[in-house]
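Encoded as structure tokens, the following chain is the form predicted on its own, with no partner shown.
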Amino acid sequence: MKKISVLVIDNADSFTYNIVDYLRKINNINIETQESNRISLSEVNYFDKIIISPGPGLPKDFPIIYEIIKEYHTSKHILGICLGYLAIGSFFGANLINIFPVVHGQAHKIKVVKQTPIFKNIPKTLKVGLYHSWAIDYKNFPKELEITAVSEYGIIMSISSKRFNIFGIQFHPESYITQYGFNIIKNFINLNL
């Protein structure tokens, strides 16, 4: 059986290697981590799956992410976490909004409102770790995407493409606060190619 090749794009975030640690627990995959400011678009072609890590700032501060999504959104499985989630949303036309108060290192409940492969065998309600000051707005939400989970405060917590294998999650599955975080990552990896 061919090993699945997974690229983790590191957007200068301390959580990136928590994601990598989860991936190391999954059999039959090859993992490579590349810093977003050093990767070329052509390098991405060699991977089956892409995970776009959290990071500081906004997606516009990491322009290569948009290039990667544009080039590979029809052909590769993509999971965006926090900053990666915002990048996917804004690539498809979502508006990003500042939230107040800022949420850092807090546990909130979310509700899965639309079943997708990454939430397979995950309870409809779970506790997750949040570290963010930006969110995707409901206003003018892109028709290409669907909302798949929301927080107890009504903030969009996950999205997916209606046509492609693209998933975004605002919360941090790699945080110790998040229930079933490993399962969510594993579900993404196990999604059929």
Contents of the next structure:
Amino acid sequence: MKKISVLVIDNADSFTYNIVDYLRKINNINIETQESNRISLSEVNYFDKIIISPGPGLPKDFPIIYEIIKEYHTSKHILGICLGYLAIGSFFGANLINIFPVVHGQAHKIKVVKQTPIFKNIPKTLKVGLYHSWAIDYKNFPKELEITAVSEYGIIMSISSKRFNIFGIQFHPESYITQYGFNIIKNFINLNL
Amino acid sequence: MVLLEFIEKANFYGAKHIPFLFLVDFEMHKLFLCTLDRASKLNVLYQIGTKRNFDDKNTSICEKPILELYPINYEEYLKAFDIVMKNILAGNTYLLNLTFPTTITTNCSLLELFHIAKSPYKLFFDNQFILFSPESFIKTKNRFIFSYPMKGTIDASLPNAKKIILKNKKEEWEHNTIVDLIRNDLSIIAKNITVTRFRFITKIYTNRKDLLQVSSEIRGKLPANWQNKIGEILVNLLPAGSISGAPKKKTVEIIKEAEKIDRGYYTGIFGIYDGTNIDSAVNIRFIEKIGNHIRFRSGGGITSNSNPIDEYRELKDKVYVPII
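Next, give the form predicted in complex with its partner chain, keeping in mind that what was shown is the form predicted on its own.
Then the entire complex follows, led off by the chain already shown.
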């Protein structure tokens, strides 16, 4: 069996290696981690799956991730986490809103509202770890995307593309306080190419 | 010495199983490393758990330490706090450890304070600074690496202190953040990261009041022959998560903007490699000599739920000498 190659794009984050340590538990994959400010658009092509890490600030502070989504969203599997999720949403035209109060280090309950491959064999409600001060707005939500989970406070928690294998999650699957976080990452990796 | 020289030396001694002592500053500009047997010749006294290179006999003439505190004024503290909070709300940082020096006067000398202080980790560095840290940085044992981030402090004399601190949501969220950060850091240099103990309590006795501290234990598996790479292992974990914050890179930039002065060896790390394993501390509870006066450096973690009055109090509360 051919090994699946996974690129983890690190947006100057301090949770990226939690994702990597989860990936290491999955058999038959190659994992490469690269800092987003050092990556070239063309080398992304060597990989089957792309994970865009969380990070500080807003996706516009890391312009390369928009270029990567633009270039590869029709051909590769992409999972965006937190900042990566906001990047996917705003790439397709979603508005980003600054929330108050901000939510850092908290576990909230979320509900899966539409079945999607990354939530395969996972309960409909689960507790997830959150670090966010920005969210995707319901207003002008892009037609290309669909909402797949929502938090107990009504905030959009995950999205996917209707046509492509692109998934975004607001919460942190790699967090200690997230239930089934490893399963979510594994589901993304196991999704047939 | 500079960073590269430090890494090379640590790797060299590590591979040859030669015990050494190391000390790294927060900015990683002035790193120090010497073989363990040379430490006392260089006027460096250390205690790490039960290992130490000095004794207290005939040294302590200063029985009751009295500290007079001259902390930063509140207005100045607030300015820095506001810089941090603005960045938290913008999503640039989730947790940031904000620190300031407090000038102190005392009836004891640095060396006397060093001998009086009771703590698992102590360092006297050539009469430039002393520290008596309760916080472990990393330990290794049987190819496992352990880290013990400490976040959450409460006055032990309060009724139900233990229950209050464990039930406090703000403390819990802050602790979650540090646990995720340290898991990440260990994942850089080790595998199979596990939280082996979550939010356990330890007690600290001080010259002022007794404190309860909340810690967790996080464990990872090191590669075979990790001693050959001790230098990289240490440096990749720095600055320590508990005294910087998350996400680390951006948070360190904000710290520089808010604190304005270098931290130096304060909030760096020190430790020993005994030829087989490492035990080390985060350089907190730190007193340094600056010209004719001495100052105590302290701080605390700022999150979106922090309020400046409490944080300012905590900064002053942490200026103490542990005596029992």
